[in-house]
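What follows is a single chain, given as structure tokens, in the form predicted on its own.
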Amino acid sequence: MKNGIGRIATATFTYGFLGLMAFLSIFPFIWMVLGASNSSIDIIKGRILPGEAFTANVGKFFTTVNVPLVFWNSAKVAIFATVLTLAVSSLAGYGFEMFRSRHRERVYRAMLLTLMIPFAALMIPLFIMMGKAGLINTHIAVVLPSIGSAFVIFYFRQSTKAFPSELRDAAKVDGLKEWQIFLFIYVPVMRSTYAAAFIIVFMTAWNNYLWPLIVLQSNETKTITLVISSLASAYYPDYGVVMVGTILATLPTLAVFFFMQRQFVQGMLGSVK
């Protein structure tokens, strides 16, 4: 009897705690959706009930912001950054794991040490480099620094440890070259890893704020995160409009995550193995 009561108490506490944590996790999104339907003054007062200003806030956002342009800018930056980062980082991760040399681990550890360098220490050198290359106020300047991601290289190398070496050996016996093994065998086998990395890199590129704020200096090149920030930092910010913009900016990342969530879980489990 006591054991049964103990199990019930433990289950109640566990599920109650998990439910509370889940609520705290999704509450900001719920508050954002509710805030989009309220006026700015109601949001300032802390109202968390549905309002009647949603249509007005949406209309004001679309009249204030060139929505197709800013979304195109964000999509262009995110897609190019994601594709190039996955291509470079997967090749590097594959190379670090498959090709053995005397200095391989030293180079790999030195690369991982770059994760300890804060981006604030790199902003000025990067800005000077982009300025000398004539890339300031271009999307290329936003994409280039993100291509060589030490974290994504580390992720691909850890995942490559689970890649069956027998497949590579059999492909070599069949006469395939190394680039053919990578393209036609490694990539299809590691598709879950690519899917998980795609979600991580895409969300990071889409939500990137600090570096685009520094290098993108005209309204024609700004991304959605910069536009929302400018709306929120206005002299009289309309928080209802800001909430509408935040919801719209969140939708692409939500769509990508929910569309690829199964592959994301498989890829993360594979990287641990």
Contents of the next structure:
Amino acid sequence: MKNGIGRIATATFTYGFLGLMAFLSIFPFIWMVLGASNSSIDIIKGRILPGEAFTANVGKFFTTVNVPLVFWNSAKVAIFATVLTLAVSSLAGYGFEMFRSRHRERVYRAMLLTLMIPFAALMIPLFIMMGKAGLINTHIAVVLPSIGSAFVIFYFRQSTKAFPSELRDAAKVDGLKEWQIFLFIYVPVMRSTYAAAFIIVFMTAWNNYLWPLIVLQSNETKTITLVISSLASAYYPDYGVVMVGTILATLPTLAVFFFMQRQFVQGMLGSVK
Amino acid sequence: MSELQLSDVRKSYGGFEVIKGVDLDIRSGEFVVFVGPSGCGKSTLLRMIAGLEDITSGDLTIDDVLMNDVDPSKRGIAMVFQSYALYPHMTVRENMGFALRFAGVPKAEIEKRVSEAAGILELGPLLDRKPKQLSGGQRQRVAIGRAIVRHPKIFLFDEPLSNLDAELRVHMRIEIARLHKQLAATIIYVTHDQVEAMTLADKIVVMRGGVVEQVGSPLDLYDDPANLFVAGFIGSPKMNFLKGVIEAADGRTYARLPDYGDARIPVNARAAPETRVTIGIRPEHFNDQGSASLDLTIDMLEHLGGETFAYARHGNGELVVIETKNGRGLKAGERIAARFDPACALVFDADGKRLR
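What I would like now is the form predicted together with its partner chain, since the data block earlier showed the form predicted on its own; can you produce it?
Let's see the whole complex now, leading with the same chain.
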């Protein structure tokens, strides 16, 4: 048994370590909020106290950027990408798990191998494809490559293993066709899996930077990540304004997470209860 | 109520045959139980009847209509699953009315049928609950209710009581028997629990390795098993099997237990002397009035209050289980002469077939 001093030392170390990790996690957010209230010069000087330039920074951001259009572009891309990815990937995951065929596992493994291909290697062929399809500078070009996500298909297949096959049998006896079983039984039963996947896919789509940077070329089509990046890479970047933009860009993903965190945790643990 | 026929029904997965030609007639209103050890094909056969597994060859007819390629929902069957298979996102009422809704039955009719079934199964107060808010027994009743509302020709039960605790299992067993009487329905019931089979069935189908070993009423199978497997499978504790040999004496044929002195069992069937056979004696057939006896030493005793199971061993290593009402005075290590009536013993040939 440990003595009192040993216990206190262990607890101090544990909480100290956890506190440090928590601080490191939350520091970018604190820095972002404090930065938004300071002028660019104060931020460069390293001021980490709340300043008085918040209103001015917000004003500058709204005059520099067409905020409604940029947010509409981001929302359009993120929502379409998320809905289509969930629809296609959950169908694929369901199919991989439910239907037996001789080559099922080979096809599945081949699909998983695509996870190892870096996006940088796909970028140029994808750009050429989109160019040939006449989709450059459209939001469809941003959404299309993300729809068939090997990772999300993998996630849905693994989760579908917990879906009781007897529910499918019962639905067949009740007279449902396969698509009806998917829509009326599988989707509602697996809603926690969908919620977790929604958060992951939405955040990825909302924060997507590299591919939109390549295919979206006019200001009218640009998303929030591209706009913030262009503000930060200006000849005289105004970091206070950049921080305001970053706060606004973070809000939708935070809101999605806060509203769905319970389902997210359930979905990550295993969705069928 | 409906009749069902299986004619040379087979099922293969790739080149592996799991159901090897089953012929079976099930009469209207019968309670038929499929029993057998794990992997014997009883659940697969039930799923083939339900339409959840394809039939590789052979015919399945219900009321003389070929059903091999008919959708499960159009066969006039309803199925109760081992894990209940209730839709977790629906209330009890929605679960019970779901199939009817998809069949296009008018709302008022659905409500009427759900209420009727809820009345039969005492589910009235639970209709607006979700499955996760119900106990195991209540879930099972909902699963049965879901089957009842469809007014099926045939009810299929796939090990419906396996997930319940012992007390609830007995209760639900009685409920199912009562339901069978009340609905006068044709029921096909799969279980590996022979107590369920013996207590519920009008007719038991004993299966092994995809083959029907014997079909008959529970007591027929108990009293008159066709082979060693059925004799061993029906009855608890299991029938004792001892090595024997055929001998002829006084113009009659007997099976003798060479290791146990004079014990002889008359055999009516023809068998050549010195043929090796197996003699089966049920534990409950040992009694003090028996004319034959086995000299044994008690290994272990199980006192159940009303009766005692004595696990006794012969010098040749054979273990014999004896059931007795007067076993309280017995002690482990004690030598006994276990008496039995030779007329109750059964004789099986070297292939396990019954010699009658």
